[in-house]
Partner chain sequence: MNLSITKRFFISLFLTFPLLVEMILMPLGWSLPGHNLIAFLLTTLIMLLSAQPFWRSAWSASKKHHANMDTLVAVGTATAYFYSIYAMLFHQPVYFESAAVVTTFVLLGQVFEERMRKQAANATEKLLKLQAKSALVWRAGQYITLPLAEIQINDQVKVLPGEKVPIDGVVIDGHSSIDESSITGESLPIEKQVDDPVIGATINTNGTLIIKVTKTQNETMLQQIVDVVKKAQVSRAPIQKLTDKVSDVFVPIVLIIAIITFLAWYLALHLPVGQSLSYSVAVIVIACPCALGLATPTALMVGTGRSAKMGILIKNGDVLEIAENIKTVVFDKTGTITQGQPLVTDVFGSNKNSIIQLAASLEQLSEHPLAKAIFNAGHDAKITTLPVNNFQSLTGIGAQGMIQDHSIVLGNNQILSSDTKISNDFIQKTVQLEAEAKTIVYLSVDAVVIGIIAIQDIPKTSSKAAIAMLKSRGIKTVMLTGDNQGVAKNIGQSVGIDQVIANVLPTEKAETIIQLQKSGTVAFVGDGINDAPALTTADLGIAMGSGSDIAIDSGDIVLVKNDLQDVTRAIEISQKTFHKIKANLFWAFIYNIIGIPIAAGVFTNSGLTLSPELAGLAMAFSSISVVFNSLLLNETRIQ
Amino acid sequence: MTQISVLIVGIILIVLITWWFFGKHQVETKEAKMEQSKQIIDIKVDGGYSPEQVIVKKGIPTELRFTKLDNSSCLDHVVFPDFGINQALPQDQTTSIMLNTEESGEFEWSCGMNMFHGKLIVK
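If we take the form predicted in complex with the partner chain, what would you give as the structure of this chain on its own?
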């Protein structure tokens, strides 16, 4: 009896893991808010990035404000390969990254170990 219930629990766990991590889930997306001559987005760094997807307008300087709350060493840098940015994010602080979003397109960013990802969409 115990054996069968252990087996069932195990299988349920496997199914849950598969659904939770591999299933399709909505990505948290946010649009930039305008402030004077630039657009600003606050991004919380805690077990990944929230929002994970950021939409900004083309041609207006963009400021991304990363606030790192997570202690993980994986997230201690944020990397924008297309912009040549590899910025350290000190713990419990907000770090601003200025981007020149002159071209429209989708630009990925990631953590220093390329485990967590985010996407900047310039429209």
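I've shown you the form predicted in complex with the partner chain. Could you give me the structure of the form predicted on its own?
For this one, just the chain is written down, with no partner chains and no other molecules.
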């Protein structure tokens, strides 16, 4: 009986791990809003990034405002490799990052440990 229980738990764990890493997850996408001649978007940092995908218009100054609510050290920094940005995110505070959106394309960001990701889409 114990062997069957271990087998069932093992199969369930394999299915969950496969789903976690390879499953198609729904991604929250949000478009930036205009305020005083710049695009602004608020991103909540709590167990990941929400929204995870941001759409902005090309050629308009863009401000991403990260509010860190999660107390894990993994999310202490946000890294934009394409823009050369590695910004600390203090706990329970909002940190603004200004980005140059003169080029269209898709630019990823991640946490300091490269475990959580987000995407900036410039159109």
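Predicted model only: the values in this text are computed from it and were never measured. Numbering follows the first chain given and starts at 1. Only residues modelled in both forms are compared. We call the rigid core the largest set of C-alpha positions that still match within 1.5 Å between the two forms.
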>> Given a superposition on the rigid core, I'd like a yes or no on whether residue 114 shifts its C-alpha by 2 Å or more between these two forms.
In response: no
>> Aligned on the rigid core, do the two forms place the Cα of residue 10 2 Å or more apart, comparing between these two forms?
In response: yes
